[in-house]
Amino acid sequence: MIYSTQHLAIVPKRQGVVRIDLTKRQETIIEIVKRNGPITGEQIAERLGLTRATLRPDLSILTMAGFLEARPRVGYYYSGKKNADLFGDTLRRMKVADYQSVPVVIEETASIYDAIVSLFMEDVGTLVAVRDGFLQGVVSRKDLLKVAIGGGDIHQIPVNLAMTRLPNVIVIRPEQSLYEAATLMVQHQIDSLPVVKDTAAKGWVVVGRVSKTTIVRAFVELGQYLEI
């Protein structure tokens, strides 16, 4: 499967590493930066006889791919890389701690009814179940739906009878990368991960949440043009 635009061909490799095929203009930009860097985008555009706006996609791609580095108010310079993956290196440098959202938690003894209300009020797909502030499990929309259609009294059935319990909960830590978080979600076919910190003896404290939406936002950020 190949995705291509005027400026880019992204080819998924056998082991999932994404590589790019440079256009002639992108190769020319690299040569200009190698010979003259640091150089601003406006100066590169002048040398090519093009507008700055025309070059924005190329400069963004070359910067994100790692061929070029960019310094605000200084310009672009050559990084020395011969080939680079488009998003992988950058995504691996993006830490969970910088992108995690506020966790949506519920006491494990709360009722299924309360869990359903919390789920829809907070507009999330999964709740984190805790006891005295420590992670005990996670409960998803699917888990709650099973109980709700099972005919039991959802005002009396506690969350801990429907949740996925430790040690079967997949977690991520703040110092890990978004790439690792995305990999875990794909491997385990889940929509979100609790972000946890270890404590001395009692277990994990939930400090955040990473979801598929988090990863999408990170990719949007990677796709933004970098102005120099």
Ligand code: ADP
The other form holds:
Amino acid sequence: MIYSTQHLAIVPKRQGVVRIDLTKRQETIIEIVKRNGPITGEQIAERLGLTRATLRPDLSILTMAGFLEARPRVGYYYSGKKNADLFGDTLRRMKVADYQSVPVVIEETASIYDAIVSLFMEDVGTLVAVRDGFLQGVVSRKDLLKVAIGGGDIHQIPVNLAMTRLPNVIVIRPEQSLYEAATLMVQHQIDSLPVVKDTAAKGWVVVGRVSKTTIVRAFVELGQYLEI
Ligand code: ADP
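Coords for the form predicted in complex with adenosine-5'-diphosphate (ADP), given the form predicted alone:
Next comes the full complex, and the chain you just saw is listed first.
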């Protein structure tokens, strides 16, 4: 099958994700500053046999990306940051709020049967159980399967008998980083986290969902923009 270029979707650039695609000249500049810093723009230009004006765009890119630091009337310093550090910085700047998907919630008194139907309809692996709009627990595929193979009446048994309940629910907030979310999922061996907001009333309101799929999507996007 021949694909037209229309199939090559361009993912919009997210705030805080930097494309780092250094040219040979930029790498040479970093080397010069590393060895001789602090060094002025003119001095760098001299060493490269170029004019200061030609070098200006390179210097501003390297400063913006965090490789170099510029001090007025002193010159350029090497920031000490390697590509790996910049990669870490970028990961930590990716906020849950920018990547979360919509939460899939169910009343904690709903039946196991309803939860299973919702799982299929919404194409998720975990549901968030609520009461009066506040988070009470989470119920996953295996929690539901356990009840089903236990032989109970899945039309009668409520979700709150199968769920992992508070205070054992691991949550994340929109302002936290995607990296923190991924770390929590690995540490607790779970596939998803409810994204919550505190309210004046006691309890958490569920505003989103981060799953391992969210992390894989962000990882792919990072690969498109962060060339290191
Ligand atoms: P699966 O059903 O595919 O194993 P998980 O690995 O996410 O899905 O769930 C494993 C167990 O961890 C389940 O008992 C589930 O209730 C619980 N669990 C899932 N998400 C969370 C969470 N955010 N906080 C606490 N426990 C969770």
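Just so we're on the same page, rigid core means the largest C-alpha set that superposes within 1.5 Å between forms. Positions refer to the first chain, counted from 1. Given the structure is predicted, the values throughout are model-derived calculations rather than measurements.
Core-superposed comparison between the two forms: the C-alpha position of S60 differs by no less than 2 Å. Remark: with the core as the superposition reference, the CA shift of L145 between the two forms stays below 2 Å.
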